[in-house]
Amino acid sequence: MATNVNINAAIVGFGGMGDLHRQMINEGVRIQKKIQNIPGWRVSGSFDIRQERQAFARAHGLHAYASFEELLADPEINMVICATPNDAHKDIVLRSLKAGKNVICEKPVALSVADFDEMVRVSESTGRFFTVGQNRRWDEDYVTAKKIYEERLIGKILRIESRVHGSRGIPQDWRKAPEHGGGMVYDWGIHVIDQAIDMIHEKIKYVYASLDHYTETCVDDGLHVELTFESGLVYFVEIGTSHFIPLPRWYMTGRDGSAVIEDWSLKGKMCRVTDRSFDQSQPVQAGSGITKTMAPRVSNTTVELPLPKVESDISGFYNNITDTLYHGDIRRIQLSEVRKALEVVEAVFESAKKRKVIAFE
């Protein structure tokens, strides 16, 4: 291992996500129009059951291990990155931990809370580091929404709507197969649920969900989930793959205003009330009638504000692992939070199946 490399990684499952880890670590992350490598990290090998991916790995300077066993036996490897289809995660994580490797597993880390608990027990018994690739905690749209919530920039937040819309259905691969843990709950759903848990540090009281099957019958191709927190805040998440006109990525309602984040490029704005005492709104024409209730506020009683854009990038994920392993820093992704997200996922499936609200905590 090179002297300037603390974490020498090998990737199991060298598909799109596996190669993305290689690119970000070995070739660098784009930060403010510059490409910067992840300090102290190197991906030096990989294993995939598909020969074309083995050849691709060799073409990009990696050692393509002939077997998973050969990878685990390499003393130079101290981090395994699991990026296989979802149903293979448990076996790879357990075997890697027992072989003395630290492990990053792509989401969803497991297809049940029970399987995840077993992974945690083995991590604790072996003393190996174990985390999950919830990379969307570093998305700039998310950290900007989180700032609006935490700093009450539109007053106390009452409702948060988080949406990801596409129009191409589910990709033509294992994501369409239930036996591999396919479907949108396990794909994008786990991301937006994880963001809710990371943002709102309250108990979840209720979960109410429905699933879409617009283009797929075997797996869900969309979801709608309403999480009600202890304070009464409602956090609504929606994933859709048949939305040809997407709704905003974020819409937030506060006691003193509203915020909208249109998309990942952070187009959007906030609007905040400045004077509640002055209200001379006149009725306006609304379709075939008039309304005073829905008439716009007088312009001098509100102010439009830019979004408090927060700079962020995925290097924070890798750097936090380094700081946790070598400098005693606190994990950014707590395993208790990962477990809670999986509990919510199980409640989502139960709620959708029973068509009822599930009491959560």
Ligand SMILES: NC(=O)c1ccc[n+]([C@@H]2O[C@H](COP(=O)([O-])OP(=O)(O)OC[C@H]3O[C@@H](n4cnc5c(N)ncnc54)[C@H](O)[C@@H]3O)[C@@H](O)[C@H]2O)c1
Given for the second form:
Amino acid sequence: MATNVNINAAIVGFGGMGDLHRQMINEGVRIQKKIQNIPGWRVSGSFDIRQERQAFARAHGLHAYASFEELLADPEINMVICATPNDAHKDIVLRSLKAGKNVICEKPVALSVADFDEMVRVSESTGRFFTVGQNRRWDEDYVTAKKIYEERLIGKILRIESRVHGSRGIPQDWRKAPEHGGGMVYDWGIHVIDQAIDMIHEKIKYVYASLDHYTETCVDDGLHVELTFESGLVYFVEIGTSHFIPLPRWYMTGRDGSAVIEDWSLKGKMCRVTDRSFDQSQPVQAGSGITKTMAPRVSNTTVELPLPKVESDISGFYNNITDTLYHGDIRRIQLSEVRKALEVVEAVFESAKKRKVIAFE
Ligand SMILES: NC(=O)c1ccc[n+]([C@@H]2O[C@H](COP(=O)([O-])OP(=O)(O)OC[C@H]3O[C@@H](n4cnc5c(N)ncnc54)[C@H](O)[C@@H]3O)[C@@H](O)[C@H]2O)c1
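Can you swap the form predicted on its own for the form predicted in complex with this ligand?
The complete assembly is shown below, putting the previous chain first.
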């Protein structure tokens, strides 16, 4: 192992996400418009059950282990990155920890809270580091929305809507298969639920959910989830795969204004009220009727503001692991938060099945 490398990783499941880890670690990530390396990290090997992915790994300079066992037996490897389909995570995580490796597992880390608890127990008993690839905590749209919430830039937040809309249905792969942990709750739902838990440090009182089956019958192809927090804040998350005109990525409304973040490139704006005393609205024509309630505001009673764009990049994910392992820093992704997200996922399935509000914490 080169002396400047602390973390020598091998990837299990060298498909799309496995290769993205390789690219980010070995080729660098975009940090403030420049590609930069993540200090102290290297991916040197991988294992995939498909021969073409083994060949792809070799073509990119990795050692393609002949088996998972051979990978685990290599004393040079001190980090396993698990990026297989969801149903294979548990076995790979448990065996890697027991073989003395630190582990990053892709999301959703497990298909049940009970399976996750087993992983945590083994991580504790082996003393090995274990975390989950909740990479979307470093998305710029998310950290910008979080800033608006935390700094009350539109006043105390009353409602957050976090949406991801696509129109291609579910890809032709294991994501369509329930036995592999397919469906959009596990694919995208877990990301946006994790963001809600990371942003709002309050108890969740209620979970209410419905699932779509527009293009798939065996797995959900969309979800609509309302999380009601202790303060009354409602956080709505929606994933859709049959939405040919996507709604904005974020819509937030607070006591003093509203904010919209249109997309991942951070188009959007905030609007803050500057004068509430001005209440001389006149009825306006609306469709075939009139309305005073919904009349537009007089222009000098609000101000339009740019989004408070926050720069962020995925190097924070890897650097925090280094800092946790070697400098005693606090984990950015707490296992208790990962567990809570899986509990919410279980409540989502229960709520959708029973068509009922689930009392949560
Ligand atoms: N964090 C993110 O943003 C993000 C994005 C995409 C995917 N993911 C997650 O990454 C994981 C992989 O998704 P993907 O899109 O890369 O899928 P993929 O189908 O592109 O790749 C999965 C690979 O795993 C291999 N594989 C299957 N079973 C295996 C086993 N037992 N041992 C070794 N290899 C095995 C397959 O041959 C395939 O090459 C999933 O858990 C997914 O949820 C995360």
